[in-house]
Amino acid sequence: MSETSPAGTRTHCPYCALQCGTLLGRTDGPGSGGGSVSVSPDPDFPVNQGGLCQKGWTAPAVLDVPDRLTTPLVRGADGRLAPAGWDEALGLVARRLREIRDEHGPEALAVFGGGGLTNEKAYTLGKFARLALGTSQIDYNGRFCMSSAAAAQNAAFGVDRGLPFPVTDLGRADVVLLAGANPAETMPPLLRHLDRASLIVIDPRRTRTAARAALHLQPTPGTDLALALGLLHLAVTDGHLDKTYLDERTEGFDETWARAVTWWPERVEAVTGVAVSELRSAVRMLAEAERAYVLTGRGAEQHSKGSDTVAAFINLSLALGLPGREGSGFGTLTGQGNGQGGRELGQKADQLPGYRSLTDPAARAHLARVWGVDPERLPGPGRSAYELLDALGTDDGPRALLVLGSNPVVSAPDAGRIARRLGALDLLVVADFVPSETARMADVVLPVTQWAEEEGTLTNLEGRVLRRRRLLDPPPGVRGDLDVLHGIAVRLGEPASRYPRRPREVFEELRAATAGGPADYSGVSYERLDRDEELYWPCPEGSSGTPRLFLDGFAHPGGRARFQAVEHRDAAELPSPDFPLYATTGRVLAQYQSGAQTRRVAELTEAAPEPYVEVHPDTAARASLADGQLARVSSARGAVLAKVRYEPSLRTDTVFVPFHFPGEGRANLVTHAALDPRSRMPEFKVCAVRIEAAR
């Protein structure tokens, strides 16, 4: 099928990491968006096979959001944000960078991106944050997502991709194991490939997905890597063990194995109650399945030790014999629409475009040709998301924040402590298409085009290079976010050479930017896209593109996958007299991410109006709360003001949040900023909390 139909434009959904196709029409009627654009599923695209969830149906009512921002605002002496041009918007913005950073140093200017932002997007802002502004300091939300799960892929097998193959390939599995996945809330099109399969669930609640499984594990919240290390003891003690897979594609399974023989099933029972019988079942599942797979979500990624908890998982799968075989393999659902492309472009503060590392002196030297700079003036890795937003306004840390395609008001953990650190700002500027908690917050607002008007490239889950195709022009007053980066770094002195507004102009420049890499997109091009080429990366020039990565070797010398000797710990917060619960936090289906779209939206608002917090009726009645009575959640950090939603199946020693709401039913609030040592990921996924009734 060509870009355009009969049946309409062809693109992609603005939301999950899916990119289900979708074909967009236009009908009578004033408006850029809204009720004058119609979606329906591109009957073509593998990946959603004619379905979209409710989000995706309803995706075009953002384009025409009551409150949609169609001018610059800046704030004024009167502490008000007022509407001014687009000239004196970004010279106040050029103005102020150039005097703190004449005043602080390059350092002291910081950047914060999105894993929703388009490839090109991407791509230009950690350049813009290296080049136009100097600085280290630059960092995504994807961090939140899949920083956990890429440190473990990438040691384990010497790349990461979130599915290292077709998702279709998941429609002919005989059994799947989803460690801390929710897809029938999260991105329900996935459970069209998980039909046919018999699904073992790892998760503390009995969400929508756990209720379809033939198995599900309830875990105590915080234990998913005991529970990890117990499957694989049982994996060797039961007789599983694929010895002939070992010995010619692995290495590092006995340090490995010193590690889980001391986990033996009673007392991975006891450590995370879940029965040594269905322990046993589980890992007997997985082992007689002629096709199986074994993928992880944020639940258990979402931690202080996620990145073992996932490498935990990964020495699983490796002893089962599962990666780099047809029909079989370990992954990792990838959350954001771009969060794959987002962190392998250059807006991860370590990370260059091709996922090279920016401490790599062949890779600064690469991009520095392709730049036209001296290697020397590219800076070196700056502090991880968390840490940036925790730094903002100290003495030490950056004073101006460029906030792209993120609202971390809302989805950052302690969010309290982090909106003070915004507010301790001497610049804040955020580019978004509506006034997002942060965007509230800023000194400077500025309106940016959204999905369905403009041009550009994603990465799915798969690791699959998909176009982005434009429908409508956006409103008058509005910019794309590379007219945005192009606009502020020449004002600052840049070339405006360097920084091109056409999406095919840099994604020409990022073909030759990551050449050679091993996110290599130097054969992927627009016309190939164009053409319904199904293109993956590592993609080299002249290259088919590669849908299935390990079949011949895992990306290390030798080629062998690296088992990761690792041990369970506690999280950093365990339940105390004072808070004697754990909270938990995640998604539901009506709502994306920190809200900031889809509460524009009657109808998914209808579906999801409000903060609730999901309570068993035992552990309520103790607290003496109602179902639908008004309840305070507290930790040491600070409260949630939610709801009370009886919920059975919950485990009596647990409490569960959506995040998607704000002021003070911010689940986020609540949160434990606990830091993975090797991904830096928040412990979002577990908490100590007290419940009561609302004065």
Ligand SMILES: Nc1nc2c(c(=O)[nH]1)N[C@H]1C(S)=C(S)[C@@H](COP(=O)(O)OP(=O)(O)OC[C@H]3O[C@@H](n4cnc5c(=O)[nH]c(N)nc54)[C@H](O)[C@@H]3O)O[C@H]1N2
Second form
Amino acid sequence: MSETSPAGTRTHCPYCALQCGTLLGRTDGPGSGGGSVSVSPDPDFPVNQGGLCQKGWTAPAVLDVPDRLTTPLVRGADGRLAPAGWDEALGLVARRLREIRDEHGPEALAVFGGGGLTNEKAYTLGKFARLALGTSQIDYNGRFCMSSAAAAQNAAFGVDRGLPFPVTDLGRADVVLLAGANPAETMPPLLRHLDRASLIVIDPRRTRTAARAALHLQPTPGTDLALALGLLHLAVTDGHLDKTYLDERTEGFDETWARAVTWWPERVEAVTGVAVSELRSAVRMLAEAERAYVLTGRGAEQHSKGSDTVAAFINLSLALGLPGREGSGFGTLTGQGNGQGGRELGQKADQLPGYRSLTDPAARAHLARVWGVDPERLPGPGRSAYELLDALGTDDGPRALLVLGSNPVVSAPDAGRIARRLGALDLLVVADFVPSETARMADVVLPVTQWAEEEGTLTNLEGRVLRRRRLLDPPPGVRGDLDVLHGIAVRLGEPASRYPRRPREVFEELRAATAGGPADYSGVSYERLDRDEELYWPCPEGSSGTPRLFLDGFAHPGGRARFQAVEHRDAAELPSPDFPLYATTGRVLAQYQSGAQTRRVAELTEAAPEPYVEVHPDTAARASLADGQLARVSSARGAVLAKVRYEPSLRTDTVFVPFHFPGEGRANLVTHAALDPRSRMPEFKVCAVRIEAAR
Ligand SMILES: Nc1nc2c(c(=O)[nH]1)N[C@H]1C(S)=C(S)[C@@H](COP(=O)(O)OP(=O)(O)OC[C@H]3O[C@@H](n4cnc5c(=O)[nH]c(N)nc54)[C@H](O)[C@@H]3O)O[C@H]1N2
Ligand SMILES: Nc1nc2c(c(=O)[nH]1)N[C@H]1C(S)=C(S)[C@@H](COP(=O)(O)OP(=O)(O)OC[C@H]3O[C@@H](n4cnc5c(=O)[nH]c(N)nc54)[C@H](O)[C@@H]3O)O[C@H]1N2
Ligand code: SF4
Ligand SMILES: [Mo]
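One more: the block was the form predicted alone; return the form predicted together with this ligand.
Below: every chain and molecule of the assembly, starting with the one above.
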């Protein structure tokens, strides 16, 4: 690592929702990036306690990757992207948007956002779509990430904050159950808070997290709902039900029990492959612990029944009396850098800032007042992320799309299909700082600033609002996302004052916009954050925020948590003679998401250079595949090319493919876009495949 300046700029890592505190310094020389930025962990930030993962340590490298975008690009008559001036590029975008709107109406214009965008950007993007474009067609990649957990938490608790308690609370836990989360690779510094606890890990793979567990349950992919019903069943029949808590703090147990009663342990073992003795141990560990937590990750959530699965784990935690009790609880490990803030400030299809509903007349009236428009001008809810992408370029679908903060060509389910839909657009505009796979398909590419070059706020997995601070100027020619939205909006005839370019100004408006909503930021200010106040939402004006939710009651009227009577069902696609194996997908330590950023960092590509598929050696042998050989993993939708990696600890009926790689190595060429009916989350975590040697 290069030397660290003692007087570092305090900010946070650009990647995941842990938002590790960092100190940035300039090591030498002038220039933007220019290899001159050093990073070190902020020892005073309690979430990472002086830790960073490999991605955090190498994040400055992305500031000056050789193919950093520094000028707008416009696709010419020859079909190639060529440099253009900002005026020309923004003028072109506005003109085409106007033409398409005149011909097909405002619903022909669409926006796709991201959970990595700052609060200010996410807020402005939602406003831009609804007012400047006048469209309902906006959603974001958080639909692929947080939506099932959000649906289940809202239904159970009346509000959805990933962790309703500070991460440091986990440090005193005796037992933590992790359902489908692999923080040893996805949030390594989080493990510092899990050192003391005995872990129960539910994962079809023996991950690095599972290897540290006191108990590892290894179910068939897509059977967590049955598993959670079985754990609830045993909690009741083995006498662990917390009846006082049930009476005082919850409602709806009887209907829920009516379902769980049929999930006797042997039936659960038959469906999930997890032995009855292990189910029983898990329940006993949780029930006998003085301080216990149940946490879910994408492994339990990214299913066509993800919301019901999270609900079933919440039911289990309610039966044991955990949520809203000091030192115990239920939570979800939020994913992207601003996965929390991004999901409550209005870039979601059905939502207004402050976690308000777009269909609630009072919420519409409030936002219309803040925005200075007639409530009639606010469109209704639009399509969810996958449905939006899948409608692009169709007869009644959007014909123009603006993408900020996502790379769906790699990360969307059934990505081959989605790439074709993107190709059918009349206009694709992508704002990014690197030529992502999606940017390369665009008609106009707009080069924007990165984390260390901009100001703003993000909300981490605990609901704590954090300041992103600027260390250096962006390279010449690069503008902020807020500038981009401002530039398009005014060219569409919107008043300039409606789209402030300074993050601080946007934040002031955002405070008013969220005031009184479930996610209330009105008491948060840059000044308070800069004084290092620890502010968790809800934080109404004058309050000191809410580190722990639910201690006095849940957010439903009456204050009770609600059991949800859910029932197990199969994955949308099961193995068949043609596709006899389960495939599941996920992450590795050294790559982030679609890899647009991390595949450009030498140290990270050395650690995780290429697409691979984890296969049990017996399964590989049946397909005559040697370790290291190139395999073709095919589903009914497409095939991914990946190198075989023998993994003796894996189930023999399952293969695993990380989704970080582009081209023919895209795991999403095989995934299935079956959607959860409640959250519209796609089934990233299970589909049916076969594996064979690649020719
Ligand atoms: N290194 C790295 N870290 C990241 C990210 C990254 O891309 N790279 N992304 C960030 C983001 S946005 C997110 S959302 C988080 C995600 O963080 P995690 O949820 O920890 O990540 P995943 O690897 O997607 O899934 C977790 C585990 O689910 C398991 N799994 C697969 N199918 C099933 C199933 O049916 N049931 C169960 N119980 N488990 C199953 C997988 O084997 C995997 O180990 O990570 C964040 N941190
Ligand atoms: N098979 C499979 N697929 C998955 C998943 C899985 O587990 N399995 N997980 C899903 C999940 S949980 C997620 S979160 C998604 C994530 O997948 P994506 O939505 O593709 O996320 P990223 O790869 O982070 O893409 C972000 C893009 O925006 C750019 N960017 C970053 N910050 C900014 C910014 O501030 N402004 C602008 N304009 N651009 C920015 C980056 O350079 C990058 O090109 O993938 C989903 N896809
Ligand atoms: S754990 Fe997440 S926030 Fe922390 S350094 Fe790694 S990627 Fe960055
Ligand atoms: Mo995510």
